[in-house]
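The chain below stands alone and is given as structure tokens, in the form predicted on its own.
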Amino acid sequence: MRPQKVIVLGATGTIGRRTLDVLKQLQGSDPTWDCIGMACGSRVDQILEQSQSHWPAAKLASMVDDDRPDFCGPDAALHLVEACATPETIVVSAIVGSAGLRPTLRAIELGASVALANKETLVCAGNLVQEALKTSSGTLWPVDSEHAAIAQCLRGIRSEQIKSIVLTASGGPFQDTPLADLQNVTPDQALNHPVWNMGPRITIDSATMANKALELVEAHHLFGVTDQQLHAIVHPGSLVHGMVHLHDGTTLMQMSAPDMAGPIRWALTAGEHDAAVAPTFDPAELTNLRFSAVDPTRFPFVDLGFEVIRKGGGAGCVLNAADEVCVQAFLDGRLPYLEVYHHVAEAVDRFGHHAPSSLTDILELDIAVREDVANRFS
């Protein structure tokens, strides 16, 4: 395991804070581990309070105006990456939404390895990321629990041996809620996830299963598989994070407690399983591993994810942009819960034919979709 100089983008978010916890553990056994840069989308005071006692020399960036960090403003994370990222660093991309796209892609171009928790980077610009990786000395390590699980299952497996890949979904808080009651779901109810402690957007996306649509698109780009080779299944216990079916009838699955420390450390250490950072469950206590098919009526976002894969081009960018706008509108009380899917699906239908060929094209499409969707319920 080669110690790394680490940059954390999204340092005050759920994944960012957990990453800093894992880094403290790594530094405890090997002091050459170091956090050299942190960026967040809020005031940098949160970073100072949380972690400057451990990494006082780290460069700071805030995406809001602040006179204390080294970098500030909307491009703060990008500037931090350009100042600090080298082939000797690993960049943890944990900024939520499309705001993480430019700094993540730039980190790859600069040869840094990337621990990717920002699924929107691949959803919006998967082709650009793959092209950048061809000429980069860096490596992409998925941090999402599902994709980290699949990557672990695929170690030593050739692509022609893969029959299909299965992503598990918790089902969120409304797995058993009567369909008639979903119309009146409140933000507080949707934010009450039964298993995971996550940020607001991903928690709402877990409730609607928009996150699974995004993750299917991400898996398509990460593992080079078609929509026909991808499946999603509901697993409320969140112990099995992913499965791989092989052509010989073998099924590989990865199991672990629902704690992001495991996949974060796995990514930071380039695939090592050398120390316990999350609780280990006792298999003897597993009396029931419940799985069920995704109900397309309750969770239509999953089918939309497959449609986006088939469309290709800019459809992933449209899916993400529209979902970000609609989730925020729901959280603000401006859009009913069930209308989130309908507005996103309509946006994919209106804009999904676009085929952006550059990062500039993608960012312009992102802006156009956001403005269009926001104007429909403002």
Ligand SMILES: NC(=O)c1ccc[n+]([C@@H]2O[C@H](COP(=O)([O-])OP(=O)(O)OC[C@H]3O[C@@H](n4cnc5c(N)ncnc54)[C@H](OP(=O)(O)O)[C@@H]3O)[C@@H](O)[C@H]2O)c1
Given for the second form:
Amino acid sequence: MRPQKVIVLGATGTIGRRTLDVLKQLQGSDPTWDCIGMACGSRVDQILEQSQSHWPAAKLASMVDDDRPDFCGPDAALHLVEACATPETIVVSAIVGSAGLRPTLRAIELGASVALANKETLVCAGNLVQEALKTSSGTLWPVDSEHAAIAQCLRGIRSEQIKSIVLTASGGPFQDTPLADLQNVTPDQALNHPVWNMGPRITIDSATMANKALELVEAHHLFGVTDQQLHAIVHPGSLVHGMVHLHDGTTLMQMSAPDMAGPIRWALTAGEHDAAVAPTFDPAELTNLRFSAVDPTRFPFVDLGFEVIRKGGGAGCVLNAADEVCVQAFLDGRLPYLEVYHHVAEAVDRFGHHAPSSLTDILELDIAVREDVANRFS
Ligand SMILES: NC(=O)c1ccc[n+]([C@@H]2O[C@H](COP(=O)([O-])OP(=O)(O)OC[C@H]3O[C@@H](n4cnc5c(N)ncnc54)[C@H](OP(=O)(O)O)[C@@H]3O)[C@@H](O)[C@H]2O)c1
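Please give the corresponding structure for the form predicted in complex with this ligand, as opposed to the form predicted on its own shown earlier.
And the full complex, kicking off with our chain again.
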């Protein structure tokens, strides 16, 4: 029987809350679905309210010191996983940033299935994740809409049949902004995403397309394809989430409404498409399926993503750590929008040759990059 006991890491975030919505829907038709654990960062009141209103049995974890959750402190999410994750559970990894790495990896090691929204885990430690999966009884289900789409396209497809994989990108709020105006972009403008409602870090990353760079690295690890086999394309409607070109000229695409409930439910139910999470499209109304090439001047992050794949080793960890620091500095008004890319690219140049071989090495590299980048504009 597939796992129906769910642990939600990042339960107070955009993906975490949507996961709990989906879980309520699942529980409505099958009461054995339950949330047995929830972890947050600092929004303790919110996680307590979520648990009291619907998930009274859930163990709670929070980063901040508070006597109400069962686990508190910087490693609270990890301790929650160690206490609750088993081969009978599914762990939804929806903490933002590299903070999600250790609890996610531990969940895989403990044999739990993982619904992975935290792409940073694969970007920073893709090789370790693949190693851990070899001996784990659990399965990794991508929740990123593009990767869930590709995984759906790849059902029944052998790796040697794949010519290339295409990730779509909405283009974000600045797809048509004159290039000269980008230097004056404010956090409020960058947070105003035209399609998706997401947490602040991924929203800024969608504006710069650092998110697509991270997703290319994620796809490289998930699907075992090279940089030459990966492409990104702008598709403002966000209806087609991913495509797979096969060697015989066939292209498989996955389409669905831009609502994360779809990939979340697909991951939780181990690939079932068993109930409506969105209305079915009427093909006659699909008159606006536009696609265009990524402009490398406007979105240089995409090429940086390819460079990071080619470098391998610790380059993904460097890309992520530098980007996390720069996005926070931009949101705080300490770094201009266009400087985000420059600082991240320079960090990849300076640190990209590192080849961490263990989790400890990766975490040390993560800290070293953060300190170095933060010192450059403080
Ligand atoms: N949003 C989307 O549509 C979307 C789509 C695909 C993939 N993703 C990925 O999903 C992940 C979450 O994104 P999001 O948009 O949901 O972000 P978000 O809304 O900012 O939520 C982040 C969550 O992480 C928690 N958190 C932050 N630092 C933590 C720490 N050190 N320990 C424990 N919990 C911590 C936050 O807790 P507090 O609330 O207490 O601070 C919150 O619950 C990211 O990796 C993102 O790339 C998101």
